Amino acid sequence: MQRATMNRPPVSEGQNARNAPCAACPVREQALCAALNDKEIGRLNEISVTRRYSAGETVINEGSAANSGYNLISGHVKLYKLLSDGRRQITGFLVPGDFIGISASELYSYSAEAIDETVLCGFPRTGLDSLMQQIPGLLHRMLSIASDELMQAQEHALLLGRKTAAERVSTFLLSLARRHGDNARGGNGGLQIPLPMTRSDIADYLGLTTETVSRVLSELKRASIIRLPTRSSVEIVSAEALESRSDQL
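In the form predicted alone, the chain whose sequence appeared above, alone:
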């Protein structure tokens, strides 16, 4: 599949161009529509479009027109900003239930890329703005999402400015487990969560080297605090011990 570009049409063809079944959405309780009743969900469904992206495909381009917002239904997305010399800085990772595309201006201030096979429910900005004027619960939910984004940005700044490498990695894993909620449950009582991002991407986000991230993960594994069943997953065996290592302020 070709990578998306800034000229990607607002609505994709074929399988991507269909209304999303909002009432049966697996992340309804965590997503934008969490505060809406069935009638209001129906109105939101009328403007929604399901989009699918392959790993590495661009979802949003920094500087392009901010004409849509998206609920992440499945898969994972990384957010990044482009630097003047062409490098990029990863600023966040999204999990199912997260919203992407909030912008106070007419242009997106960041880029977004699918980490794995990803499904998003898209809403045109004009239609969403109109519904927020008519449905107070939708506006309040959007304000709550924006507030959460600000809080996460503040926590990330604290993580980069005050925490050691071990504390950063531990905090990152705990944050992922918290954001995955009830889905972060293993059969043996541990918290098993996907870890589809590369060690390099984790390092970029945490302000560390790839080698340091790998070393800390190995140390946590040797201490029986986590397990690494696969390269793309982690099981938190002892959340209490990991909490202690994170030294959260």
Contents of the next structure:
2 protein chains.
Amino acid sequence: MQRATMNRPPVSEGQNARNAPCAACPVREQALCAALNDKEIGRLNEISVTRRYSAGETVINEGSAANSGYNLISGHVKLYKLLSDGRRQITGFLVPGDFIGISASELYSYSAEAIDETVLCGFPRTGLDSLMQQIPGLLHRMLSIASDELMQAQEHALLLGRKTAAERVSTFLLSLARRHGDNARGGNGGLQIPLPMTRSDIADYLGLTTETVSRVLSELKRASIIRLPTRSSVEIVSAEALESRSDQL
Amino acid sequence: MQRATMNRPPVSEGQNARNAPCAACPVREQALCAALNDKEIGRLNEISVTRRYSAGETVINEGSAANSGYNLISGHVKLYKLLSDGRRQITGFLVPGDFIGISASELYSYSAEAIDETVLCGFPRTGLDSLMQQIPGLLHRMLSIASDELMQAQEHALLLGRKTAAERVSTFLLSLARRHGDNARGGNGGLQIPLPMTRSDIADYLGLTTETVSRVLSELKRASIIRLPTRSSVEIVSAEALESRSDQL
DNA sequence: CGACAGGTTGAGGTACCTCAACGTCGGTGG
DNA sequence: CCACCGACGTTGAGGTACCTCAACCTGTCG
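Any chance you could show the form predicted in complex with another copy of the chain after that form predicted alone?
Now the full complex is given, and it begins with the chain already shown.
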């Protein structure tokens, strides 16, 4: 289980290229890397360090120095902010190909935690910054990632500020389905979707309680709009019904 | 009231430089322009068009083609998204120096409306894009603006998803105070802050109703934490009391 | 001055939360 | 291999923070 690439310090050792060859990377054509040609990606590779995180492990701590960026290779990560009394708002769930660590300030303004067994490809910020100066395409890609996240964040604000519990859950399920793609149709033509996060995570993402999330899911199930084969997956039987309950998206 | 610079088409006429000389621009050192030297800003100036908007006028319509960006010169603008039944979520209030029109897609994903008499400096997206390709500093500046907005959006999600009405209003007043700066102290040492937006705007920003906003403001006033000299201004008597009621920020 | 949009205050309703009990599943050790 | 354990999830009953509806107040502008 332990691998040679684990826990390596962010200082380049000249061997990372061999340990984590970008050509074989499952997210080579996504994420930051899509912007780079093979030569450029070699330079990114020189400063990158892959590392495995187990479920629940913290990747980023709110308030700590923002000196790394990460590509999510496999697994899932949640981003969140806390209030002093422990109330939590999850601002996003990340899937492979997503970038972690865009930061305007010197300190991270949010925390990041692995949801399940996860592999990240980390870059020291200094190296990333100098590469961005040398490769305008990389800078441009970063802007496009940030713009996209901003759009999602505004959609999320609409959900949190103005949607009902049923609308929030329906919207959430649809956005999962959209991101998961149209593959993986179940036996009855439904869409099988993994739910790696807990009900508590979902609640903290939607601004609800676990009980309310559970109740809405149960009601959707009772109405035969979804099925819940396991606690960590949903099958969407009628996306249309969800759409009509989600008010857009 | 009509001015020569009003309603000019985005095609450069070679006179805009004289009509809107950047050197005299009140937000020359802020916004996008801070990233540019005098020569570069001349090129930005060539493609820019200033235009005046009166209160309530729409600047950007959600769903329309995203072919302009704007610098806010003076006045105030609100950004918002709507649900099909008219529920509205305001995602931000902009002040002079802010940029409007970051967009990941071809279409705007939000609307923008002038709150009061407002002057914007507009750029066609094509021109902005080619300038960004030629001037890396401009691209970099844009990324830093986007990152900053993203951070604010996450803070806003925390407010909408997890804060009480009293906490939301207190947080809002403090963030206004912070942006307004520490100038403008009132007679009794309080901080005078203009409130150009209506109670309804504030409610739609905070995910509340106008009645709830009004009740919380009245309570803060009763507790001598704020004063309400006019309907469009607040005086913050005790920022400390607001901080303790806002849970961070 | 009259009218109207914006704002405040009150009374009652409700969507969601809180608290509590019970179910369920996956892992672990006897 | 099965029994137990604990974390996660579901369901129910009651409470409450905020919403809804309605009346009234206030300033602003023709």
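Numbering follows the first chain given and starts at 1. Only the largest set of C-alpha atoms that superpose within 1.5 Å between the two forms is called the rigid core. Predicted model, so just to flag it, every value in this text is computed and none were measured.
Can you give the angle, in degrees, through which the smaller rigid part turns between the two forms?
Smaller part versus larger part, rotated 12 degrees.
After superposition on the rigid core, what is the displacement of the C-alpha atom of residue 227 between the two forms, in Å?
C-alpha shift for residue 227: 3.4 Å.
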